[in-house]
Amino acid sequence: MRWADGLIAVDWGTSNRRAYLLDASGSCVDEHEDSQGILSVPAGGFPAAIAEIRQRLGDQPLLLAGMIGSNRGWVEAPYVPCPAAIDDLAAALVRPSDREAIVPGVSYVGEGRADVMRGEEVQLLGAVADETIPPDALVCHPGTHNKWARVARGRIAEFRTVMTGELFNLLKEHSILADLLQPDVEPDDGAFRTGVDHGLTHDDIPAELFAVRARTLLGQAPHSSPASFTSGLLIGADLRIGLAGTVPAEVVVMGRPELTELYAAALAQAGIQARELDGERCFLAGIKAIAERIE
């Protein structure tokens, strides 16, 4: 059996699972996703939930990346230290069967922090694979932990998270601001890069979130404007720390489309060009590349 002859990619998260069949051209040729993420599964319950991807979209080997690797997933695979590349993934391979092989994490310690990921190394070594993106990248990857990557010598050299996706998220549901950050009917772009440009040059985050109350209560900002400008508020703090003072020539903001257009507009706010890419089409490249490497 070559895996490279055709597979089922599976890139499992937390909340959500997105499964593809790929034929030996590494073309998606079926795909399926639900809400199955690793916490939807009951104790003992993953060989019933890989079963359940099989009958939908044929009886091939599995290639599983993201958290389904993690200590609360299926089987754990341990991370891989920066810097990491393409083939030291293929050679961490965590093999449950012969049919199955998880994709590890990539892990960072240094300059007196740690930081960790998973699924998002698939897409970034995968664009480097396929040279969508050059070996020496500055990659910005939105999303619920936002990640800031440095690609070097075609390898993730060192990487930092930020909870930007889901401190908005805690935010809209559960605090005092929660009613005021429901979404907008029209977006507002003016209140977006006023949040954005207050992001990037203030470090008065917190008590900026309590003053999108204080405005709204005193009639000092529309009522259609609190989620727009929060967005690009965090979003904005997002960009500084990621950043961190520096104005590179170009960033490339990888996702799903409608998180890389909202960085990509960030950054055009803050004079940098931004190059986005579909992180989907990255995810399988990194799988394409990844089971060319196994035996």
Contents of the next structure:
There are 2 protein chains.
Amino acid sequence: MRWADGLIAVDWGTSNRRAYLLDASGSCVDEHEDSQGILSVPAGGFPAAIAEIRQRLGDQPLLLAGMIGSNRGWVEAPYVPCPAAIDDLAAALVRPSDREAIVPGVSYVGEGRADVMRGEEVQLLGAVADETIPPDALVCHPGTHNKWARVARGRIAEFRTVMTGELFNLLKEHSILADLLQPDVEPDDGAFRTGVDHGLTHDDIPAELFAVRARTLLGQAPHSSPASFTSGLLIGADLRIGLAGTVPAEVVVMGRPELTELYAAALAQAGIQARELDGERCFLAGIKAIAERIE
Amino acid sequence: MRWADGLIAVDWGTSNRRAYLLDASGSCVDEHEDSQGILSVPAGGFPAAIAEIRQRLGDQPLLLAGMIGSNRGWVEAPYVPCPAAIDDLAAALVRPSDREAIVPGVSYVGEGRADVMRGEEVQLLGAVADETIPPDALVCHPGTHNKWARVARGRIAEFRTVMTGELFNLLKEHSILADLLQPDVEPDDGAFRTGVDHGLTHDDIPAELFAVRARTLLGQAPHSSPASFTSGLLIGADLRIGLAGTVPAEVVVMGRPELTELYAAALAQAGIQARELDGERCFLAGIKAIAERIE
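Let's compare: the form predicted on its own is above, so bring in the form predicted in complex with another copy of the chain.
All chains and molecules follow, beginning with the one already shown.
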């Protein structure tokens, strides 16, 4: 089985999956996305879920990344500890069969902290492998769980997760703020900026969130959009935690464009230049680099 | 109608209600509690829901407090602004009929903040009225939305809400931490203390919450109970916000005993003496004081 002659790459998350058919040059020639995340696959159902991907995109070897390798996924792929390079990921692939390989996640333990990632490591090290980012960089990867990663000598040296996206979703779906946090017809840049400013300079999120409701009840809201304000508030606090008092020359912001745009705007507000990268492109670069290393 | 000759006091919240039959001396002689909070009462259903209380406890005048006076309740009772005394609450009662009165909530606007309470004001000013607390005090009222209130000259001078209880519940019910936050068979004091210490000294809640999961996955959790740790973490952060750098000689902690106990332990850890008061007793003291002021 020659992996670099063409394969299907799958970014298989908790609530959805994206599969890409890559030709021998690593170019994506077909793709498929659906909501069959790992939590929707019944016990013992992964072989069928994988067969379905091959039916759609062709009978190719599969390189799988993301939560598919977690203890809730198909076969667990133990974390590779930091510092982690692309070679380390390739060397620790878990092979359910000759025709499938699962990319391991990365873990960090140090400074009294512990952290894990699954999926982002392919993007981070993919961008290093194809020289989209230099071997030393600070990367911010927004999503449900934003990752701040320090890349040094081409390896993920350390990282920290801030669960900004999940907190915002919890508040929007289930909290006393739910009715105020429904998406805006038109995002309110002023409200977003006010929120970022507060989050960057205050450490009172559990109080300031309630104030969003109180201000509205009392007619004291300075902006029309509590959703934009709250998004800015949480992203500002995220930056405060991720930057930890440092002011780097540049932060690479990698992920879905609608999220990298928000983080880049917040970083600009903190006086820091952001370089936005499309996470999907970085993912495919990482998959290609790993595939080239498979015997 | 002579209110002080006996009445039914109702603490009517979002998800449940507690009704107390008080005799002419203000002593509670009967009570009823159920889960018929304001959100479970259908449109136009409050007269029937109130009739049901009278059927259970007797055909008495009703003094109603809590979310029943909000814009989602029966009849809206506009907020009384700080500084607010028991006389102010009594003067601003809203009377749907001669036989019912709704206690208003209290609002605060100042220092760029805005805040509201409904229900806690009866307890706070009740404890002042019957001299359980002195006219100048710092009160912490834990619950879904913890209130830090500064009482000055017997009035609520200012207050701030920290949504600790709601955040913990959101995480326990709906987040990636849900399975880790189910109640302990036996609370873990060491884990709670470690959490309080972190929350008191760090301002990284959105990151530290994710670390709860990561530590468990990596076998790095120093304690057996992530639920106790997370509870301590959020309460520690709550204290840091509520105390805002001050170290008062004493904090009055008022509310449900199982919550005041946790906050008192966390305050002790911060080197601050806590005085625990049962919220139900304070509520009845406040109702009695308001009833005495009704013409």
